[in-house]
Every structure is written in C-alpha cells, then in structure tokens.
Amino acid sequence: MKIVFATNNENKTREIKNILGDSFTLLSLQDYNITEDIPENEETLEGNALHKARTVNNMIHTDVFADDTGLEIEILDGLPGVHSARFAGENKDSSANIRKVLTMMGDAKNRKARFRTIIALILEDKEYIFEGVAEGKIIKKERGNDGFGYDPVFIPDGQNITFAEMSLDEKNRISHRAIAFEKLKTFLLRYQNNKNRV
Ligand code: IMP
C-alpha cells in the first residue's frame, strides 16, 4: 500500500516510516516536488490537520495523512494549543515559546497539560481522524537538553522526567505522536487485510 504524508519534514517522515514498518511504502511531499508550506490556519487542531490532507488530495489525488499537534494547558484555557509552534511569534522560537507559557502561569498550582495530535487520513476518498493524547504537567523550569519544543517543561503522568530528559526511544514509547500513529497503523493494517479478503 502507498500512502502519503503531507509534510515535508524530513526528520518527521522518518520517525514515522519507523512506526509503520515495512507494510507501507511512506512518500513524502518531497517525493513529489512540493516544496510549498500549506497554511494552518485552521481554528482546531482536526481543522488544520484535514486541510492539509484535503489540500494535498486534490493536488496529487492519492491517499493521504497529514498530522497537527499541540500542547493544550488547562489553567490557559487550552493555550497554546493549535497557536503552539507560534506562541511567540512567527520565527517558531522554542526558548520564547516557553518563556511565554511559563510567564503566564506564574506560580499557578493547577500545571495540568497535555500533548494532543490529530492525523487526518483520506483513504479512497474517505475521511479518517486519529487522536493520541499524552497527559502531564507544566514544570517552573526547563530541565533537559534532548526533543524539542515544549519538552524541557514538560512532565508526563507517571514519570518524573521531562520529556527532554528522556532517550528519543523512551519518549516514542510514551508520547502523544507515537500513539496516534500507532492507532493509524493499526486502521490501516486491518483495512488492507479486510481488502486481501474481498
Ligand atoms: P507540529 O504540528 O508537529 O508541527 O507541532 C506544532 C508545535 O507543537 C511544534 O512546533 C512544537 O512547538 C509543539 N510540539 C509538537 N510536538 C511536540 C513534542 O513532542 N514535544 C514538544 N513540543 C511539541
């Protein structure tokens, strides 16, 4: 099966292709000489995942999956969510990205958070959501020099690391990403199985 995931970050596709293993030839944007950003600028997080999907359907007309996340903490009102990656402005700065999200909490008690990716997937002209969620808290201070964005500050439920502190190996064992796109291997293993059946 050939599919497509619309992005063109290269590191992204990458890890990705590890979760899906060998079942699925993976193409990304790159495969197909598409080099322009397509907008977010959705109000959701499924918003801006379908559009990338839908907007890279109808250019090339093959299956498709197209993926968004973000960091949704409680006591903002799910801010910095769908905004996460330009919190502090538009150069994508991780360092002030934070400096912001820990400026707004200040000495809050309630540091409750969580990561949130949605997948849309268009298979054979249908449309799919997946969800993984990672749930955990906000620390005062960064701690940890592995990952990126958000993770220095961020602690998973059950853990008394930050996700910067953990091996990428750990981090893929537990996170957000790699529990939507295991969901989304799952889907598409059965879907093709069902299909061989037929
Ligand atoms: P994207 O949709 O994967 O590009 O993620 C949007 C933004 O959310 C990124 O620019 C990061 O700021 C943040 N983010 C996404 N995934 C993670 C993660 O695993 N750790 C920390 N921050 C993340």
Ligand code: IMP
Contents of the next structure:
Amino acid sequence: MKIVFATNNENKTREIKNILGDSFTLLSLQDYNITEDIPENEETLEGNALHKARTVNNMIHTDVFADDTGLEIEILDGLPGVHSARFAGENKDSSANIRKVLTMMGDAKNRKARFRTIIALILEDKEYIFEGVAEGKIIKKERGNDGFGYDPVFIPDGQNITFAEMSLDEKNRISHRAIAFEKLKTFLLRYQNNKNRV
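Output the form predicted alone next; the form predicted in complex with the ligand has already been displayed.
Keep in mind that what follows is only the chain, not its partners or any molecules around it.
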C-alpha cells in the first residue's frame, strides 16, 4: 500500500518510516518534487493537519496524511501550542524557540507540559483524525543531541532522560508522534485487510 506523507521534513519522515515498518510504501513531498512550504495558518493543530492533507490531496490526487504537533506548557496557558514551530520567528529556529520558552518559564516550579500530535488522513476521499499525547515536563537546560524541535528540554513522564537523549527506537516507543502514528498504522492495516477480503 502506497501512501504520501505531506511533509518535506526528513527527520519526521525517518521517524515515521521507523514506526510504519515494511507494511507500507511511504512517500514524501520530495518524491513528487513539491518543495514549497504549505502554510500553517489555522488556529488549531487539527486545522493545520487537515489543511496540509487537503492541499496535497488536491495537488496529486492520491491518499495522503499530514500531521501537526504542538508543545503545550501548562504555566504558559498552552503556549507555544499551534505556534510551536515558529514560536520565535518565521524561520523555524529550534534553538531560538527553546530559548524563548525557557525565558518565559524562568524559574517557575510548575514545569508540566505535553506534546500533542494530530494526524489528518485522506483515504479514498474520506477524512480521518488521529491523536497522540505525551505528558512530561520542561527542564531548565538542554540535554541530548538527537531528536529535533523541543526534544532537548522535554522529559516524558516515567523517564529521566529527554527525548533528545533517547535513540530513535526508544523515542518511538513512547512519543506523542509514535502514539498517533501507531493509531494510523492500526487503522490502515485493518482497512487493507478488509479490502483484501472483499
């Protein structure tokens, strides 16, 4: 089964290939020479994911899914949330985003945060939504060299290392993205099996 992931982010594509395994042929926008950034101007993660999926579906007319992820920090009333990628500016600078978050939080005792991933799937012209959440906390200094985005300052509940200190396999067992994509994988496998029975 071939399916298109509406992203040009190689980090994300690598993570998702690791999660989906050999059950699917995963294509990205690069496989279709689509290089432009699809605007993320909606007010919610769900809105952004659906907008990206619909835009790509209209361009290439095939089954496609898109995701949007936000870091939601309790003491910042859910910020950066839907603005996570561009929190410190339009150039999506992860280091600047992290600095801004840490500055805003200061020495606050409440460090509770969660990552939330929304996947929007368009499959044979029907739309589906999947969600994954990873609860955790924001630490005061960056740790680790792997991962991307806010991974160096986020420790998930039940762990004592950041996402950036984990291997890809470790992260993909517990991350918000992994949870959402496991739901997508389960749905696609069931869908495929039901089709094969017909």
